[in-house]
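We begin with a single chain expressed as structure tokens, specifically the form predicted on its own.
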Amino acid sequence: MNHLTTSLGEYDLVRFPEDPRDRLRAWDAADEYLLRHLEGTGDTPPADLSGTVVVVGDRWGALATALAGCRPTQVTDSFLAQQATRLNLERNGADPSAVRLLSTREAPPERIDVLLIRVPKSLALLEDQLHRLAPHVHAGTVVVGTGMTKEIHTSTLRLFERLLGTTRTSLAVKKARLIFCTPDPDLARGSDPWPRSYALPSDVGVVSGITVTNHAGIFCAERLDIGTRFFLRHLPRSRGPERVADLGCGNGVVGTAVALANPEAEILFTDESFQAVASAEATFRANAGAGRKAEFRVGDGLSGVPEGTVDLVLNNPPFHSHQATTDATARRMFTGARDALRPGGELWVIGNRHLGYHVTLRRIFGNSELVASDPKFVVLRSVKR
């Protein structure tokens, strides 16, 4: 299942990291139709890749591994989607350096003459984007688009045309769909509206009314979502010097709760998007102090961070990897977790009540202890024996 063919030739693609236990493929549908796309059919011939082609939100690498011959740059927004392109690159013989890795939070090239976009979970991040790009772009840049059918909706086909230009559709095929669009370089665009930010309202304790930043692409990037709410009125209570690992730190407000609740705590916020850890430092600077130490990290869970030494890790894991549920990502972040942690050190995760996570827990950590519950969410303790 990790074979991909095209005409351009039959790949071997994974997702980073590697999992035995991970059934899914490293592309799916819309990536095969681009793809199929680019190479030409009987009704269009193929596209002319000879200049700067940039390509947006892939995400494992399949498409940048593919187009490695185009010597592509590859925009995204995970950490995660940068190992698998290097990864998939390695394992498919192509020369490393043929793909240029870039962030969302870095400049995209000069001039693009095709630009190709993985439409994203975010509609947001999706706006933020196009902001980003359409200066790069000119009236004769080839720009596709390319998601399920599930994943393309008016509202995406509308960021489109009124950020880049005339836009259409195809057929589905397969359930997914691909977007076409014709630039227009005197559009006028407005500004990009992001980063955002709220004040948290008054009853989420020692961090009500502090300001969060929202970069494009953060979950709940409009107002605080009732899982972390939960979660900030069951925070450990802490004092003295300690190492504290905000795990997936999305805005960073848990992490920065706990700074402001023990000024001797030296918080680690790490996240493998480059847009969270972004809104993560915005958060904890704007109200934590300049001056007051912190880490801020774009990783792999708490990969890279010397065994025992955290003190308290607190976790709000993900269980989707875009449209499909799985429970990897989490398994992964608590056996870090528990790798980091010194002995006696404590990780506290928030999760909905129906994923069971005080099993995985269990079988990792060898205790998991219930510390609060309402009818939707749970909060877990589990101690590094």
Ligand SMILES: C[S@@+](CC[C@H](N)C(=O)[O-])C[C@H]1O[C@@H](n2cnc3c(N)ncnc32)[C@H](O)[C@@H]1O
Contents of the next structure:
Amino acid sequence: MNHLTTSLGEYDLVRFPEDPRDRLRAWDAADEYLLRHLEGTGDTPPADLSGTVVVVGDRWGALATALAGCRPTQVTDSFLAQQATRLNLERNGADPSAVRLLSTREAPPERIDVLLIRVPKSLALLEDQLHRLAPHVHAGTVVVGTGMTKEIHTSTLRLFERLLGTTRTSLAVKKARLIFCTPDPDLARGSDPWPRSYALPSDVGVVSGITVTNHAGIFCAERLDIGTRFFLRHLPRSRGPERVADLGCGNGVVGTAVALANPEAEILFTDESFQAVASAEATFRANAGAGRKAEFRVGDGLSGVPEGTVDLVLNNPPFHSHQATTDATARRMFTGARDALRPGGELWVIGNRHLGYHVTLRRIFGNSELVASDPKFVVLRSVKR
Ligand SMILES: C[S@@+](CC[C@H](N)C(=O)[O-])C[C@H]1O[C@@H](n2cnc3c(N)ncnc32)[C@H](O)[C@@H]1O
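Show the form predicted together with the named molecule, please, the one above being the form predicted on its own.
Next comes the full complex, and the chain you just saw is listed first.
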């Protein structure tokens, strides 16, 4: 079940965090297709992987682990993907330093000879990444993209064409497709439109009208989410010096609202997306006033936050992991919140009514109270006893 077999070797791969109930594999047909292409087929020779190899958007480290022998650099927006890569390298006996782990916020290697791109779900993230990578490729760089056919659209190919050079696609195999691109160093690309900002509407309390910053690919980068909008109108009243966690902070709008309502609150902004934490920091700094302190942390939920050190956790949990709908992340976020809270501390959650978070919260906290609701959303409050 966990074994990926290629001519490079056989790999035992898992997702992060490992969950025995999770039957999902750590790679898919798009990863296999790319690896098979690099190994060479009847018609194509093996790819020359002797130069600087960069792997972008590898979901669970399957590509980086299989290619560890050529000491690639991995570029990802996801802390969970980085953790999965570390775990999979270790499980497969690879030298942990074989893969250089870079986030999307860091500068790519100066010169890239082989650029392998797992097409991300977000076209905006692809656009931003291609803008950042393009100055580092040269006319001889081998560029191969991969994705499931449902992830590759005409707009995806147009981006490659517009930002890197002439682009064509392969035949589909097991519903996956490859993208081949010949870089044109003289292409006029224009400038990267990311990050973008927008002003909040006038009915969201203390943050009404403020401008929020959004790096590419983050949740609701173009406009405020309707659930978040409802949450902003029902946040707890300010309560003196308290430590507040904006868990899964996205662009930081929720934590910034608390900071503006309560000058004594100290906010911890945390998310597993590097782009999100950078956005939250920009939003907070632009609106909270000079000298206001806050902590910005990329990580998995609240893991690593010492137990009993937080007074209030605010959370709009995700209910998708890549294409799959799941409440696994919400459950882990709630459990992490319970551990990080001090006795008497509170977790406030916004969710779609149909997700039934009150049941999960009752199981984890022993209590859950309805604070506000409309036909679509509920705001729930659980207290750590
Ligand atoms: C529904 S969005 C909410 C964003 C923001 N709080 C808002 O309301 O606009 C959920 C956020 O959780 C983040 N996330 C997903 N899994 C996570 C994890 N394991 N640890 C921390 N954050 C995570 C996502 O990157 C995303 O920014």
